[in-house]
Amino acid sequence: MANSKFEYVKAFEKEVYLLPETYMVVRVDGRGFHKLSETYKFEKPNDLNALELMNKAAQSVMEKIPEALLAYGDSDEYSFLLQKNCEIFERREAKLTSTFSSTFTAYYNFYWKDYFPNSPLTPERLPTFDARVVLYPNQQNVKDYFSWRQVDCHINNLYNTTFWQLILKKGLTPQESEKRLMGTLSSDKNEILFTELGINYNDEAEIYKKGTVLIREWELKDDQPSLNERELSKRQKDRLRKKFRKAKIQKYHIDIINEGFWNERPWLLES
């Protein structure tokens, strides 16, 4: 940048540097996107071709970050987990969430006319993606923010389901299908899924009840240094990364709760 004297108004500029030797994950959402959904007919309760977009966006912007281990998404938002000692973008904030979100964003609209060839987007109603970046200084802290985002799919699917097939299928108006679930426990919900509606909750698709899971898949083999290892040189961390780019990406709808999952799985959460 070629001096001026206009150039000392770069000393309002200030970074926010997270912390280090801490977990990040950037949950990117969508904005507006109930408006969204009405203006282009997603299909209720569950749009499949929005989610598999949602997971082709997601899964494009971890090919794009090597840094990112692992991804779960469900209705409009996904959570990246990084990794613990990665140093992307010298871990500042903004440039975190403004890369994640602007990424996500560009991925999402790219592909859209993939998913829904007969509804293409307007500059009326164009989808945008918002990010946050959160810091959890222990294993088990990430684990229970994964924990909680996959509870938080089930309590609103189940929710969601009863709630659009009480009106797809008994004819109630929103108004009345709100006031039918009002105070409703989960059990209750079954039970008017089961009796009233003829659905087996247990039968609905796994995308649905459990969300989706992306996994940047690595074989540990004894003679291979940790991802997170602080003493390898530049060098070496640089051809470990082209490496880690180039572990496949696989998609999963399963339980992540259990602790087997991440068991199975400890790269994910080297220290």
The other form holds:
Number of protein chains: 4
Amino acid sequence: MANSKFEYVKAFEKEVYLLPETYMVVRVDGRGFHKLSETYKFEKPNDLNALELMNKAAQSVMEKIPEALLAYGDSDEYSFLLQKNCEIFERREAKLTSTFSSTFTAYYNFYWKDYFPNSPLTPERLPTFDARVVLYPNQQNVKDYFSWRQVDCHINNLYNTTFWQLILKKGLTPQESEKRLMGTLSSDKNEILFTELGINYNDEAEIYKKGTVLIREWELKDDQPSLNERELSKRQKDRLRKKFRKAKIQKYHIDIINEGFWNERPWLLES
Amino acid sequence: MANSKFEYVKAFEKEVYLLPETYMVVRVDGRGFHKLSETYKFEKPNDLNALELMNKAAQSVMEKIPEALLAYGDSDEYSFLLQKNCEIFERREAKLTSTFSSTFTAYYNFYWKDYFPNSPLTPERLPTFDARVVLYPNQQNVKDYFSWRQVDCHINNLYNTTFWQLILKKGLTPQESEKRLMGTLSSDKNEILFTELGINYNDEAEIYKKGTVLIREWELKDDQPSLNERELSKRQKDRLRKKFRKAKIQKYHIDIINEGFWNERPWLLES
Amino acid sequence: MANSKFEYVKAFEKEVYLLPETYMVVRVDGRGFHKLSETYKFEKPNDLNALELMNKAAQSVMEKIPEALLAYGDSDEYSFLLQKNCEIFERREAKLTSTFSSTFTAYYNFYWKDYFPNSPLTPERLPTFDARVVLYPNQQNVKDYFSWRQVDCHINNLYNTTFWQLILKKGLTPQESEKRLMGTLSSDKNEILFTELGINYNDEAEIYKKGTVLIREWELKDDQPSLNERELSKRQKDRLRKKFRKAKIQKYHIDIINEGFWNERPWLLES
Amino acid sequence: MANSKFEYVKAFEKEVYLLPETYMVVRVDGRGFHKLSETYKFEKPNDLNALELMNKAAQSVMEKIPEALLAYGDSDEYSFLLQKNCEIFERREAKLTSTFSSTFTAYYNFYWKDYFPNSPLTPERLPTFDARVVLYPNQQNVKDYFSWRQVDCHINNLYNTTFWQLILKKGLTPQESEKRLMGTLSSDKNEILFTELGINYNDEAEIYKKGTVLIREWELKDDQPSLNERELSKRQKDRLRKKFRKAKIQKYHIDIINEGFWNERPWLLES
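For comparison with the form predicted on its own, produce the structure of the form predicted in complex with another copy of the chain.
Once more the chain from above appears, this time first in line as the rest of the complex follows.
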């Protein structure tokens, strides 16, 4: 049986190779997590177990995919920064998006039982994630991307905290709470929380206010070679990569908008 | 805190909208399944449980994504045919690939315990899948695509069956078996199987020789409206879609290369 | 001097290969032709010389690019239909758009002197054209594309004829004429033309009302081989192509919306 | 007559918007210039009039398209560098490639008579050009791109000079000359030129050895505002752009590989 008669269909497969020397950020997003959080009864406004499960899945992805230098996540999303010059999957877009979504999904589902021992998954609503890759040509773009996500975390968390506390503590219906917050500024929400609900927003947990950042920590001592791969021999590169993969992944709930964060970790944007 | 300063980074996100009125085929592929099959000790040349787990995951994907009309799979891959005119995810490529890979992964991992009760998954090697979408402009291309996959299944299975039986029954090493088969034609392999190994390839299980095809069966009676949506009213369409989603998904191990297969199910290519 | 140090920049060049077995339509559009028509004092509402120069340029493009089967144009635009299976420029998008825009521009400028002998071109405003390729998966799409352009020609010409005749015959200012036509239907404009301006729109020249279609005419006699190239030998194909390139290009101002037009010329959509 | 029935075909038009904040280089290439140079009897190895006509066309393109900051050309090609942040044509790829190819073609054909007064163009072989856009994420890439082109110019010119002088001065046939040069290094060709043909390659005209660079010269004095547009008001931007467009375009035949060239003109890469 000759295969050749049908093989012409392969020519219809189009690979998109992403621009070289450009930062790639892969963002993974929960699909239908509003309903999922109801099915499995997530706590409102924030479910610490759900967030830590996201963190666990993201950390597992970073361990499997060493080109991921940094990850930032909050709510049901996680963004991964890849090395600027990396040739992961030959920079093929579909390979990148589908591998990240699949790997994140596998770990999230695998570790579910550790974070929700009393809410086993049911096949009617398994957690799934979509993914996209975004290209950023320079360092400022990358910093601004992650700042955008962290500002978004803050805005959403302030809203959600006020929205849910009005329901939980004051007995408002969701509609009433929504109406109450319509048109309010951040300062108004802080005021409502403080005056009406007895909550100082500053005292809320950092993981809720700032999200979580995972970093492949790499102490850049003077005797360590630069991560700029162009100048290294093949053998030096291999050794460096091996070492780099073993660098411990650290978890923080800190401000990543200020310049200091990036200045202290030059390898994130230079390598 | 103003969000606007950073929001410009959104403009770097590029959506690819796939050509309308074109058949979309999503193919999901196991990542590193050669090693995975060793880790979890899959039977060689074919592990029936592993294949049925693939089928279960594919069927679950079809139940979740009603635009999938047909799926064909063998080994560690599965191809899904979507309705030509469907507007799933607005035909955005990254959304399609990442959703299929994630959903397939979630079900494959979820049902693992039912098919491999004695080989629990370990986090060091969770099953993951990548995915791609391929566009085909006409019916012949689509038939030829699935024929290509089924021919591929046949070629690989004949090779693997002979390769492994030489090892299992004749005590050859993998290297010796590979060398023995180098340059052989299909007829040679059939002969080796029959004469040396006492196996009539025709008697092998259909699921190994033909793979598995899943079809959303829809009996096209005279009194049923055509699936050509253009001529229907919005309300008729909605009713039709609802009905269609409930159509039972059937599993076969049959020849999909012959014209008869497609002629009997006109809704696969016309809708 | 080693070239290799810089040659890595070639990897940033991305070719887009358009989907095989899909109809390609290239549309060429005049850039800034509103101002250009003022600079060179085109007659209003229609300048016959300007239209015939467009036709001459389009015909020249078809003679240079034998894969172009049909072209339809009106005003300052022209659309070219390419053979469905053709491998022109390996179907590279940038090559297609830039070659069509360049070739059309070269001929339009070259023949300008024959159609506007008293208005020589000045370097401050040379005629230029942009171009795009659009893919259509099936015959109906292609017919509908050209119908869309011809309907557009009709709508614009009816408007422009009424708009300009109100100015020319009734002394309205452009603003008054625009206001007069605001919200009018086709039937209203026909009525204004007939009652107020003494013009029966049906008597207007066909080239204005229908635009121009150029066809590589190919009489499909019974003894001629089908144009379906898949079944032909390499030598038959070459002979056929040679013959086809010599097929005369005919010019018409006819209805291309009706099915008859396409039925009489099956090679346009089948080859 | 309703337009809506056909207008769905517009949805098949796909615009590609190129990545923001990334350098765009448009390269225009002569189509079939080997044959064209024979038809119009260009002098070999270099025809000064042909090169100056390329330069004239490129300069005219820069005057029409003020976003073009720099252009480098040799032989039958020209590369244009656009402002990194510019929003020309909303960064739509097809618009960019087709406009550059069309505009370059229009000027090249228009000025032909000034450079080849005795060889009028014939419609059988009009000069045409294709075009492509390439994206470069950082300054080093851009410098390396133009270095690549200038090194290419040098390599080709050294080869062509030796190839043609062997024919012109020593009476070799093209085949003999080609064979003579097979496998030779640059030093070998210099030696052949010097010893056998009495030519010191260093004495060849700079335009042949280095190609031509066109620069929108803009003296960056201390009192001039930075070109970094982000920090400027809308009104300041407009004024700046107007001023910039009037900056004179200068022509050079100089080394653009050394850092000095770029350091002296910071606005080329910073704006």
